[in-house]
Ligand SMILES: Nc1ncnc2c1ncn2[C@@H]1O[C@H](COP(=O)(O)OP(=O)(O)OP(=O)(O)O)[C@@H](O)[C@H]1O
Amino acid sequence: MPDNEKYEKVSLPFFGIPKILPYVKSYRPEILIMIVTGLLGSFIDVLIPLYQRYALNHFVGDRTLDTLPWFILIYVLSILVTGVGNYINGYLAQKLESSINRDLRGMAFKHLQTLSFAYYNQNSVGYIHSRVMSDTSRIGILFSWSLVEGSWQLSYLVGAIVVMLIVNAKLALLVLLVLPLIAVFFSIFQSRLIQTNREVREINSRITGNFNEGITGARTIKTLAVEERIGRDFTDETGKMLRTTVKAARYRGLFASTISLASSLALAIVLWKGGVLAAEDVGTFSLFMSYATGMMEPVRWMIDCISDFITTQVNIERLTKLLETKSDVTDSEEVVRIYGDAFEPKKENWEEIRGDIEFKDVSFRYPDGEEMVLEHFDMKIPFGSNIAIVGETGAGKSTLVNLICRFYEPTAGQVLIDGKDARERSQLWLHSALGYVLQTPHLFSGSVRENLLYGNPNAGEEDIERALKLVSADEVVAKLEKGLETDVGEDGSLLSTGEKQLLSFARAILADPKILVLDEATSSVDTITEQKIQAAIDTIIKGRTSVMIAHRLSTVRNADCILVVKGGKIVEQGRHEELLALNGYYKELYTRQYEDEATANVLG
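Structure requested: the chain above on its own, in the form predicted on its own.
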């Protein structure tokens, strides 16, 4: 279970249904119709034993058929009304299930887009996928088919009890003695079923995550020859799922058998005490037999339904927890009112971004960390500056970039964009002016053209060709069978890493960003392509502010300022020549890398 997903031992009232009601309130008319038709259907079903009682006492007992035509008419009308109600309920239940699934998944997916990087760092893909797909599906069933069935079953049970009390209160009370027994067993099994079903859902999330990793990491698994280990881990998780599911089924079985025993006891009471009644009033005896037998179905349904409700309670807890999760990076209400949000931007109020960046007394600690990464850091990055961030792997080079891009908020101090605190503008306002090229390139499913247009939906053919040529990606497109219309596959799987990186670079350039971020953007391409991109970078960075995270120090010699990061902190800063003259950590890194490259060239 993820660290941020902790459940209280006390169960939610009414199976957590009140927590999810705000998300389904738009379907109140359909839900009301389903309840009304369910009540109408159960009312008619409650009347059927009364029809039988009348037929036995009047037509058989009194030996007369005087009211037979009216009896047949009323009976047929009852059947027709029941049929129409069942059709309406079935149609609305199917529609409601699909609609609720669509809406909840849409809300969950949309909410995920608003969460910061911290949430994705703490939760796996499989875990999130289970929230959006599996949990919403269970909730959709609850408010559709379970609601239809429940409105009928419960109202039939209440109606049968009322009629029995009116017809023969003494015999009815004897039959109802089993209800306290049912309540006792329910209280015993509820908590165990809730806990076991929580375990089932969490194990299912881990299985989904393992399955996802087994597919996306297939190449790595094969190259490391760890199929047996991965398979064993997957088998272990599915084994845990089997054992936990069997335990849940055992609890449900014990609960069901106990309640069935109680229901059979009610029928036995009718047979025992109703013998004398049968001789005096065969119609009433038939009525009690029908109700005692008919009550068993609602009771059995309640057993399964309560178990399903308990399971769905876990789904509701987890989905509402996701929907209620607050992002570590949020816009204030005032900012949203003026500038809009990511889904409804008010671009007419957006100021043009120039590209001046300033860190003003910034201190920062990651949400899940204890140590300060930055403390009282000050730095001005004027528009048009080229800033490089260097350091060993894992040194914390991405921290400054994350703050500039507002992927994280400073713990203290301010990050100013064009002299204004970034928090005084919307996130989308800033992100729309960013061009970000990741170390590990990502392409969306679709064609090359569709991926490029993510950078600028309004780009024309000339704009696309210019961006491709600028980073030598035009050579990649020329080799593709369908050119710009070639499908790249899921995550660009049909292209090489280098080809994906070139297209990602072109996509960023096509956006014409004021602030360009290169996160070791040339580390995944070959030397010749790197040289082409490096030559293009000198042209691209003109007229914009650029921040480059670099592993190869030879690419940052011309930077206006180099920030040297070690152990998550900035230990040196200055131009290339200034840092070499310090004879400090930067020179150590540079000398070591130069020697490694020289050795590699000689051996090569």
Given for the second form:
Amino acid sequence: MPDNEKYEKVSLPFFGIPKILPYVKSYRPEILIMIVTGLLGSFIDVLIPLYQRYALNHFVGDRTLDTLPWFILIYVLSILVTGVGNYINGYLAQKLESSINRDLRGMAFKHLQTLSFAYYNQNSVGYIHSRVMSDTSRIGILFSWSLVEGSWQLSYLVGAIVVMLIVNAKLALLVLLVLPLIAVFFSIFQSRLIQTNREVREINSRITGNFNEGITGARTIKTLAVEERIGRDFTDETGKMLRTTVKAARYRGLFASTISLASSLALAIVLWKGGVLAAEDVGTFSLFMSYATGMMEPVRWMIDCISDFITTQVNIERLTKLLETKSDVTDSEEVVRIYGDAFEPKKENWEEIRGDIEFKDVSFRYPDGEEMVLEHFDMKIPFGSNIAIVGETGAGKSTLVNLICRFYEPTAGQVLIDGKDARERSQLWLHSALGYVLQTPHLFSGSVRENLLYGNPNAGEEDIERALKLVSADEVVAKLEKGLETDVGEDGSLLSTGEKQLLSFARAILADPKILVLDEATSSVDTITEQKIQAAIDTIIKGRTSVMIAHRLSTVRNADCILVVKGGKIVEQGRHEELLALNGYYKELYTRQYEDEATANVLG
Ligand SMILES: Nc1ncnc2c1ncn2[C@@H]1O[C@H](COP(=O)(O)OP(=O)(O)OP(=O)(O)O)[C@@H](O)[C@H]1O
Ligand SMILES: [Mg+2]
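Provide the structure of the form predicted in complex with the ligand, given the form predicted on its own shown above.
Starting with the chain above, the whole complex follows.
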């Protein structure tokens, strides 16, 4: 389990509630109404024993019914007010819970869109999922149901104590003696309750994590034939969950019985000391009986809540941490002022992009990486040129394009786009002019058409057909039962990787980008298709700057310039023939690959 899935101790002032207040402050009126109706409801709850006292003493004791109609009227009115209060509270609490969930989830999701690749490298999908779904849900409950219940229960407790003290201070103090007793029990159980609560949530996180891995890694699990082990891990965790939940239930049960015990004790005190009272003031006697039992419910609730509040602090801490996480790549205020941000771009201020790229003395280390991947790296890619980057695995090729696309920013030095530091314009400005076909293609769930339209929502039928034809993806679509309307499944799982690659290629072309980045864009298609795409690439790249990464060196022969990268440095550069003539590293790579391919051909 990753460390960040541990429900470690956090102590925030006032259970962390002030931290989340800025995010829920727009609901102040609703929260206020809920508190007021809660107070009103509990006020009437406190009144009911007083009514009973009056009824007993007046109607039964004095044997007169003169005020009965008024009594009934007030009683019915009170019940009505409680009913209406209950309705308002239930309605508002539900509305508030759902609204807070919607807001926090929306905010967290929107914020996640602004975070850089580095954040996603450092945090697992399961972890992010828990922040957006379960943390928000717990916070939603805290600010709705717990708040209603809390204001109601606490004010009932205070009201009952005050009335008891006014009516009969001596008896009241005797009844209140049970409270310190409960406090003693509480201090015994509290830490265990909190601890088991924490354990339950920790195990729950682990179960979610295991579940995620089990589903996302389903294929790998099958191919490694480790179903039994993975299944056992999962049932181990669910078994632990069962044991811990039972343990928590035992503590809760034990504690609930001590509360009942305290409640009975309070009643016993009332019966013992108030018994004498019953003969002359049966109303007060009944009042004490009601309060003595009634005040235990708020006490039980408070105790339940305290352990919940303490564990909810972790949820608050984590969610606010996510919301406060700053992206490694951000647009400065000045840039946002001119160019807008990802959600509200000011396209009227965007200058036309040409597509000149230059690396000036760039050094780069991944935010979580230990070693420098690039050191004092210089490179110039003039507008309209067709550059290929080659080199062995791990040489830093994808890193270079990550920097061109500004998915990361240089640790030192500058990446210039059209002669200006990339940081002087907005990320969206650059990204809108980019077409990027990834080493690992990604499609969204939905139809083929919907996926293509992500490239350009305004593309017409002809544009789509042209783009598909250009990269030979029309053949893929023709094979599909429903053509463009075929559902591709989550991440295009119903298609082969090569097919996904071709469709993402078509999608990039539909966007008509000024800069086209192809990172092993044809690594998963057969040689015939690759040749077709190669021909297409020659047409597509006209009028654009293109950067192509390829393992198969035969595919980069036509590039204007080939950069040979080794250990984060350009060791050779030039056209294919020039590089071969150098008789250096490129030649070595080329010959090795040529020999490998020849061997493969011989072996059939
Ligand atoms: N997110 C990351 N965090 C830390 N280090 C990374 C990260 N991504 C890559 N690296 C490191 O940076 C170096 C260059 O990686 P890069 O992905 O650029 O290689 P590449 O040339 O594209 O390799 P390949 O041909 O396998 O795609 C590698 O040593 C790798 O371990
Ligand atoms: Mg790569």
